[in-house]
Amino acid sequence: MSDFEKDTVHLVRLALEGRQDDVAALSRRVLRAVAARRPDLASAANGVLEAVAAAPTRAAQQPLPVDLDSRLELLRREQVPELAIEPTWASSVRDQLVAVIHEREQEDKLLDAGIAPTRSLLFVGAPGVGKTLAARWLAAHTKRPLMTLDLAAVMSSFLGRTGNNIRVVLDFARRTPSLLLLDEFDAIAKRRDDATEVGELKRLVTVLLQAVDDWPTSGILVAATNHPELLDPAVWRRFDRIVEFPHPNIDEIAAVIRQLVGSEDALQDVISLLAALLQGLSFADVVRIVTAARRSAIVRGTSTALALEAVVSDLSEKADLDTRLRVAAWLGSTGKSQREVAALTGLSRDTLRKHLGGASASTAKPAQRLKAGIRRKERT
C-alpha cells in the first residue's frame, strides 16, 4: 500500500477505537495529500481541513468534569491565557519552552515523517520560580485553553473516588485538545514503595505513567512538582521534556523589577542593589516585594524612586556587613549624609569611615563600589 492507503487504514482504526485526538491530528496530513493529488478536490479538502482547525475551540466549551458528591469541578479552565508581560527565565528555562513552541510551529513536517512533537513535560522547581507560569506560556503560545487540575476537589475522602477523579480528568483532557496543568504533581505520583500511601494511590501512579505514554498529539500533558525526591523513580523517563528551574541570578531579578518599575535612567543604581539584596528569593518572592514597594508609593504619594529606597534600606538592615557596605555607598551617592547613611544601614560613622573612606559617604566613589560589590555577590 501507498503512503496514503497506510494512512487510511490508520485513520478508520483510530476512528473505531474513538481516539478523536489522534483522528484530527492524522486528519490534516490525510487532507492535505488529497488537495495536492486531486486539485477538483482541493476547496472541499481545505474547508475541512479549516473545520478541524476549529474544532480545538468547540470542545474546550464542553462542560466540565465534577466530583460526584461535592459536585465540585475538577478542573479549572483558561480560554487561551493572557498574560499582561512577557516573562522573564533562565536561558536554559526559556530555550525549552521556545523549542516546544516551535515544534507546534513545525507539527505538520514532524507528524509527516512520523515523529510525534513534545506532549509532555516535567517541570521541576521550589515555589515561586515560574512553573505555572510556563504552563500559562505556553498555553497562550500554542493558542490552546489551559485546562488546570483542582487538587483540592479531585482529593475524596471516599475510598476509590480520587483515583476515578483523576481518570475522569485524564480522560475528559485527552479528548480536549488543550494543555493539562498536574500542579503539585508530587500529590499523586509518589513512589510507590513508600508504605505511608493506601494502595489506590499506587495503583494511580500506574494509570498516570500510561497517560504520559499515550498523551495525543493535538495537547499537551505538563506536571509541576516542587518535591521530585518524592515523586516515584519510574515518572522521570516518561516525560519527553523535563525542564528544571532554578532560583532567579541578579540579571533576571533586575529585569523583573525594570518590567515592574520601568527602565528610567534614575532607577538603575537603586534596581542593581536591589537585585543583590533580592538574589536567593523567588520571582514571585520578588514581585511581591516590588509590588508592595509601589503600592506604598501610590498611598502616600511619593516616588517609586524612594519606596525603592526605602526597601533597600530595609533589607540591607539584615544582611551581611559586605552588603551593607554596597548599600551605604549607593545612598552616598544620593546625596545623603555621613549620618543619614548610618541611620539608613544601621553601620556606625567609624565603620563607614574605615571601609569607606573620608569624612562623608558620598566620597567613596559609591557607583564604582556598588558595580564592584555587584560582581563579587555574581561570583560567589
Ligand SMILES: Nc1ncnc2c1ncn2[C@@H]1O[C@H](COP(=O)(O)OP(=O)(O)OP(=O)(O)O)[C@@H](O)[C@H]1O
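Residue numbers count along the first chain shown, from 1. Keep in mind the model is a prediction, meaning the values are calculated, not measured. Throughout, rigid core stands for the largest set of C-alpha atoms superposing within 1.5 Å between the two forms. First, how it differs from the form predicted in complex with this ligand.
- The Cα shift for Asp322 between these two forms, taken after rigid core superposition, is 2 angstroms or larger.
- Core-superposed comparison between these two forms: the Cα of Thr334 travels 2 Å or more.
- Put the two forms on the same core and the Cα of Val34 is off by 2 Å or more between these two forms.
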Contents of the next structure:
Amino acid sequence: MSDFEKDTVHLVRLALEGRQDDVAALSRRVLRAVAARRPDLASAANGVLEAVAAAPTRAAQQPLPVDLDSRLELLRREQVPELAIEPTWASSVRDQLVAVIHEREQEDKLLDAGIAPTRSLLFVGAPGVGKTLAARWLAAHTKRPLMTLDLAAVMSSFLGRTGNNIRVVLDFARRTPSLLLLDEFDAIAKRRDDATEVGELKRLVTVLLQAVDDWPTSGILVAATNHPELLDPAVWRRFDRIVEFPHPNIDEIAAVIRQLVGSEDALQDVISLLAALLQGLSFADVVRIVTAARRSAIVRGTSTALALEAVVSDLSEKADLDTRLRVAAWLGSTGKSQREVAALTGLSRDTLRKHLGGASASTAKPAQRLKAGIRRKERT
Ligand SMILES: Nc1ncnc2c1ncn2[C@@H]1O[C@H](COP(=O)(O)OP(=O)(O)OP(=O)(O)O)[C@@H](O)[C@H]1O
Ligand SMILES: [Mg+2]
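Please supply the corresponding structure for the form predicted in complex with this ligand (the preceding block corresponds to the form predicted alone).
Full assembly next; the chain just shown is listed first.
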C-alpha cells in the first residue's frame, strides 16, 4: 500500500470512530502532500476544513451537560482563562509546562512526523501547591477554554448515575477543543463500594483510562491528585507526562510575597524573613497569610511593613526550635550578624552558638559584620 492509500484507510477509520479532530489533523497533513500536484483539490478540501474548524468555536458556546435528575451542570467552564498574576513555578514544573506549550506551537511538524503532542498530563502534589492554577495557565497559553470536572463531587451520587454523568462529560469535552481538568482524580480509587457496585466501578475506571489513552489531539486532558499513592502504577503509565508539584522553596515564597506586597527596598528584609518562616507551607497558605496581613494593614491604617513584621514575630514565637534555628542559619548565610539574628529570631546568642556554631554569621569577619551593619543603617 502507498502512503496515500494507508492514510485513506486511516482516515476512514477515524471518521467512523467519530474522531473529528483527528480526521481534520490527518486531512491537513495529506492535503499538504498533494497540494503541489493537485492545487485545485487541496484548495477545495481546505475550504471544507476551514468551515468545519469554525464549528468548535460554536461548540464552546454550547450548553454544558447536566445531571438528569438535579439538572445541575456537570462541568465548570472558563473561556480562555486570564490570569491576574504570573505564577511562580519551580523549575521542574516550568520546564514541563513550557515543553507542552512548545509542542502545541509546533503541532503540525510533530503530526507530520507521525507523533502526537502531549495530550494527557497527571498533576501530582499536596493541596494548594498550584495544580489547578497550572491547568488554567496551560489553558491560557495554549488558548483554549478550561473545563473542570470535580470527580469528588460527581462520585458522591449513586454509582450508576455517576458513570453515566462521567461518560456524558467525556463525550462533551472530546468534541470541544479545550483543556479538560479532572480534579481529585483519586476520588474514584477512594470510593469503597458494596459488592453490587464493584462491576460498575471497574467499568468506570476503564472508561476513564480509555479517555486518557485516546484523548483527541485537539484537546489536552489533565488529571490532578493529592493522593498519588492511591493510583495504580498502571494508571500512571497511561499519561504522556507526570508533573510533580513540590512545596515552594524560600525563593519562590519570597517571589509570591513580593507580587502581593510590592518589591520596595524597605520591605526586603521582612519579606526574606517571612519567606524563611513560611517554608514548608503551600502557595495557597502563603497567599492567605499575606493577604490577611495586608487586609489588617488597610483596616488599621498601618503600613504593610508593620503588618508583615507582626506576622513574623507571631510566627517566630509559635515556631519550634528547629524552625527558628533554620531561619537563624538562613539569616546568617545572608550576612546578618549574630546579634541581628538573635534579635530577629528571639533566640539567645548562646543558643545560636550552641546549635549553629560556625554555620551562623558568628564567624563572619568583623569587617564584614561592620559593613553589613552600615548597609543596614543606610537603608533605615
Ligand atoms: N505557582 C504559584 N504561584 C503563585 N501563586 C500560586 C501558585 N500556586 C498556587 N498559588 C496560589 O495558591 C492558590 C491555590 O492554588 P491551586 O488551587 O492551584 O492549588 P491546588 O494544587 O490545585 O490545590 P488542591 O489540591 O487543594 O486543589 C492559587 O489560587 C494561588 O493564589
Ligand atoms: Mg486544585
